[in-house]
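First, one chain by itself in structure tokens, the form predicted alone.
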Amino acid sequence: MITTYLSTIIPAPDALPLPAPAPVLFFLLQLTFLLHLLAMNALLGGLIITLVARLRGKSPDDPWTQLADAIAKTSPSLVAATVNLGVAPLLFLQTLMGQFFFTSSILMGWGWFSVVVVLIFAYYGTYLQSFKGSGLGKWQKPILGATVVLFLWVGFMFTNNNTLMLQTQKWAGMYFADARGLHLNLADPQLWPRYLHMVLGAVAVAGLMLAWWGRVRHLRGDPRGAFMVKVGLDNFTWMTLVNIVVGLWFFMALPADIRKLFMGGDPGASAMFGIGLVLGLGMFVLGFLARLRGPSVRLVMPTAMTIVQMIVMITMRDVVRNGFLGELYKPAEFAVKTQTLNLVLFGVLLVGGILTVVWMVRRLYLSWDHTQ
């Protein structure tokens, strides 16, 4: 039962009409977001895989310190491509979620003004990788810890959003408390294994695409390919091994009424949650297996499994949301006046774009040297 006092705390919905019913939106919501997080993956968790690796190599003849300049090549177009595949979910969220997300916007204003700043400095760190790469002489690895630490930042930021929209019940005592927009949600029991989740999917599935890049190298006769496969399977296999645990830790974090909609309060909801369990041991046993069989393997099964399993964590991402809104929010009781020719649009300029982006990587791919 809604307060009389959180009735006037919360803002109400936007007083335009929905473009489309809030189930369409939704959808659009979760699937560009899958995108948006597939793209978000590569950079992030290949970034990470780069620094360690510039970190472990000790010469350019080192397979590592090769690995890192053959990754670094790629940052610039996976930031512009996570970018532009993050507007679409960030405006379907706004317009479905605005009363919720605006507040927390507003209550960590200066955290999330910095995204943009940050964003702009990660951004011309992946330039100076790709393009400088060496010669930034003894700036090469610090330049490059801290694009990875300024693209932490970003995600942290993010999740500290995300995180504060849920908590209505601390927006009134933090905004009287000081009203200048330095609030993050650091208390939040939530915040800390939801963030590191994150982190290492990232990781994950970085390494999954890692050996998918390797193995096509190795099947046309680079010698590189191998090693590439190797550290990509170890990656995947090894912090999905480590996600599981955190996973369970982020699980136990949530509120008690939350985890029973999991455990049989909300029988869709407990179905997910056994489904994700379920694939995420079956992509640890996979990886573990694919480990032992070669750059050849073949990766379609783990690959699979993988995107089943990202699409089980927006699914079960949602439930979690909704739990924390309760009966605060209500999308069908919002006013929808359809706009039918910009929903076509917008459907053909998504599948355009999906269909411009895997062109564009199959070039990129296509012309690079893979005897350099």
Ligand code: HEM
Second form
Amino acid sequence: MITTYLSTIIPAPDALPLPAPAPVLFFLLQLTFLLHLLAMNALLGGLIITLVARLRGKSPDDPWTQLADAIAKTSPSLVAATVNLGVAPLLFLQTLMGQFFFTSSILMGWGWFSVVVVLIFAYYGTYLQSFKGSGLGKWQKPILGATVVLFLWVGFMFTNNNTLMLQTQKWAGMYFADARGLHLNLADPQLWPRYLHMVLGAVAVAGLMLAWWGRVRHLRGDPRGAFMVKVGLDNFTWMTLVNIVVGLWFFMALPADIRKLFMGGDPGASAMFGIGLVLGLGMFVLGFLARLRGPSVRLVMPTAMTIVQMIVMITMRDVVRNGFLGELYKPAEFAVKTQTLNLVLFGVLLVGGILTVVWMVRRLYLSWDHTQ
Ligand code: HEM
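Shown: the form predicted alone; wanted: the form predicted together with this ligand:
Full assembly next; the chain just shown is listed first.
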């Protein structure tokens, strides 16, 4: 009875065979999602730091105002990077989990569609901040505030969709109660801590990036670099501390059977959980100590820890996803018809794209006029 109910409510997997074995596509999903997260953190976290700096700056030569001016210039390029690096995981996610992801997208249709429209306005907002800056006069702060809210909305829609796709038992009730695509996943206890965890993590990672930027400026003799390092490391340190607590809230909000996976039920998942906690504490301690060491402080260790932590979190997120879907999701049974040429093309373009971005950032770094 229960099986029939589930098989009628969960669409069959796509009839077309996968273009590569599922584990390969999963690996590419996680890899491209990591790249998306890095860009998204720089964008969203950077904009939140900009907003706070803009509100604190009292005059054009106030260090807070100069900080806001500097970061605002980066945001249009970061939107492009975030969106482009979002397309790849979106395609992998749809290929692998279309049964779930498309269903939740339909249930929250209007919210999901809104992402496109909201993104366009948010993108304009970053251009206005970057190109017009103080020329916006009294509108500068409200437009920045609205831009941040719009990007927060986009992220919130992603968290809604990524959690609703796991709640197969809710779908029928939601759809038959109202089929207009107006649902969100607000009643899910994991929604808020998961979203908050993402947003605070974005501010922490953006803070670390800001510290790097400030350090480079400082080493090149720009007096404003020291302030960037200080603000960046403050954000990195304190947001990480708060995020350890929010992360535990997220954990407690998961159903008991999934929590058990991290408490010995699955040795790999439990190890990840332990490593994640230790890394979180380590990031906090290293950030705290780095704050005391001045603007030339070396940042390699906290950065390496942060990247490993992001990989651990992405892996744990996948354990949660599999924990929710369990027997309902069997990618090993999907038909596969490997498209070797396309895979090789994708790999070459991905590596080429990453190298191009590294080259562009290096050119920017070398040609940066630090008097601006
Ligand atoms: C520019 C603003 C954006 C922000 C702030 C943002 C933020 C986020 C956040 C917070 C998540 C995690 C959701 C969760 O699991 O709880 C996420 C996931 C994701 N985002 Fe973005 N995103 C943005 C744009 C995009 C765009 C335009 C795309 C696609 C073209 C995209 C593709 C994805 C995908 C596919 C995932 C889920 C990957 C997975 O579950 O494995 N994002 N995003």
